[in-house]
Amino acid sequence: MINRIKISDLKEHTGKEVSIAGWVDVRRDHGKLIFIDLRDASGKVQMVILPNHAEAGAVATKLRPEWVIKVTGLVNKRPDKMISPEQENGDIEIEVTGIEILSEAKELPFDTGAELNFDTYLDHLPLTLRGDKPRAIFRVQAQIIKSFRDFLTAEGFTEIQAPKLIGDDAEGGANSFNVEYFGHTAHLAQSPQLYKQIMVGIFEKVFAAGNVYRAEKHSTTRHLNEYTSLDLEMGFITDHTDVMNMENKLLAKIMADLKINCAKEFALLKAEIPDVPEKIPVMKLREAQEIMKKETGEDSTSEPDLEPQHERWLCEYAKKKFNSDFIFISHFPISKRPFYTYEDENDLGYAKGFDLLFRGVEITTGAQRIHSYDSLVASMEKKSLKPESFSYYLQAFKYGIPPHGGLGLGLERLTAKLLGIENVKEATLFPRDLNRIDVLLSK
């Protein structure tokens, strides 16, 4: 019995008999010859069934796209005139000696490679995700989350698993999903924020990668009701700039790894991996608003936040002015930030916090957090929150927490902007939004 070989490793077995298995991508009949492109998780290869292998040929005539088969055959070098340098495994070909059908596929609802409208694509994700483009998108996403973990582990962070069912949402706001919990009302977590802070009291530096939930009635190209948040929290910081510097290094690591491991995927998607500056440019919100007012004539200086068009403009400005695809915007009004955000004692009314903008959209929110128990209670009361509702969380501060801060990075938004994808749902494996939870809710 011959052990199965991954298609990506076939070149190492040139001239030898191998066993491979996967999905039929395409079958082409050329008279006495039948060509099949076979796909597995590692790649694709062209196979040929010659007339002298009649039994294999008889099976091959039955095959259709997405049938799952096991193949034995010889790995042959293609003749020079048949080499396709631009094609994956374009210099080899499998001469098929045997085919075993492992699973048949029903007739497909549309032709392989057909242009689909987005709802049709989403309605058929168990099938459409098999395409080259989606597979490339989610290989890139897998590398991002791997690099996130590798970098922070090397920096002395400990990974934690924060609960998704909570008694109160992290922001104290209204945009949480309510869940019946044994006669009580629980919520789906909007972030792991409170648990990250508690864990700073145990491990000093922690990170989490997991799904979070926002009950916001959006139906836009940039919002999701469930997304993956890459979170970190670090103790014994001087201020929020320590968190920004950590993210700067984290992003440099992610981009370096993508260049090494995902060059093929970026080439397929015609996307460019950005260079991360040694120091990402920073400006306060008020500075950014003044620049926009001067350059565009639009006065947003009284606004507490950035509108999507402002984020796009500032990214264009950062690219022209600093040759950076990234820009930090800091010092948003403290009144518009969560209760745990630290106010800048040298710039009262403004937070020691930041958003990171990348290619026209905000991908990160971060800040220094309040670490004084009394100050935290006072901040809650100022925002009309009841400290007794947060008594579990407040224990950490009652018994001593160092100065700390952290951030949350949206995995799907980062993936989408890296790959030039217009709708974040295309960078989400099984997206949830106002109208969709695997099927259209309106059906």
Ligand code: AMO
Contents of the next structure:
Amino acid sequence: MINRIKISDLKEHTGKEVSIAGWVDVRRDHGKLIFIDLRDASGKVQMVILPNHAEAGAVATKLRPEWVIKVTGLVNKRPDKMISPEQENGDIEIEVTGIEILSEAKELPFDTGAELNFDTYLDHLPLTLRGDKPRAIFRVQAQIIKSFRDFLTAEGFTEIQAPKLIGDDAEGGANSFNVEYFGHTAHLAQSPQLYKQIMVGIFEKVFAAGNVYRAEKHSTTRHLNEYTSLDLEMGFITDHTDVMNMENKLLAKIMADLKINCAKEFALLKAEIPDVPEKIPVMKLREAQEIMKKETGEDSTSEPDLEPQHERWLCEYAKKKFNSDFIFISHFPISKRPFYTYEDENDLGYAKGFDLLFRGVEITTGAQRIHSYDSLVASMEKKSLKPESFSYYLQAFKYGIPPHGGLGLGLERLTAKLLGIENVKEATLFPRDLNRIDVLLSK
Ligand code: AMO
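What about the form predicted in complex with the ligand, after the form predicted on its own?
Whole complex next, starting from this chain.
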């Protein structure tokens, strides 16, 4: 490895000579002085090349944005009148003694820091992701996944890797991508649903964080064709409320970790980390629809699901009424839920399941699952699915599985809503949509 220290650690070395390495952010020539802002993954620092370091000065005049260099220099405290408290490392400056060029960069297609239209941003992700804002977004996202793993591992869950190439799909064939598979048709998984349920038979409590695929022809700010699903599945539950309570605790842990580890990123993105209530409010779909009818006059009581504007309204309501950024909506009609969903014996026709809404959008679906083999087969038949197509999965039920339930949480939607990002694609490193896999498909 190249011997260097991180830019974020520079202050500890004030008064000493160090080596650092990174990308040229900007170069400013001020007569005989050359200033360069250097950036590495940990931060930025201002460097100055004084006229008495002629060799370094000669190299510095060649440097352009995004050139990769290694620098030796002295970490100096800035004179009082040069300190910029609002700037990162605003109280120090590197007095450069030597520069080594590690990699050159061609001329950039636009100025760094320029406001770009979203398509231009997407066309140049290998470059645009280097900006402060995307870096902050994806640091937060990495922390969310880490907290998800840490929390569930501590709760006794085991992480599993679910296959992405599958035979028949649990979430309904219409939205699945077909893949040519040695003369057969396979599908890209829309969720790890069947496998996480099977694995309850082995580990009792499991989780998975992986990519899933939806061939939805939607072009909205909330839909992706490939997204990251944070899934959990737990055995020996009493009902779906055990799953909701687990999600409540999970979200509290994620937010607590973000407060500790990502305060800088939230400040940069001007976003606020929500408080997670001790108990996230919950209401049945029918109650929610009645409230909306009473308060807004819009009658959606005969609809089996929530429209985006209902989700937004209910979130505003939850904020006003319960001071909560989150609200669970439970008991959707069983006829509209997937075949594996458990019907509430005390509220026939409705599912022991829920959606979680956060800042105007659904981020989770979860439920208790049918665990009796015969009921599961009957449920498939009712939905015109062929139990033979699921015989592999059905073994788990044939040979005994405890009452269980789980949920799927959309990582990008959670990230976007947490950070006040309009379009979920901006919370996806390399988004796939109707028109784009990295480059526009029409090109
Ligand atoms: P569902 O299909 O509701 O449930 O998906 C769960 C969560 O995944 C996210 N999500 C999406 N995010 C971006 N783009 C999409 N096209 C997209 N579709 C869904 C949402 C959603 O709440 N197997 C069940 C989960 C379970 O019951 O365990 C399932 O996949 O945040």
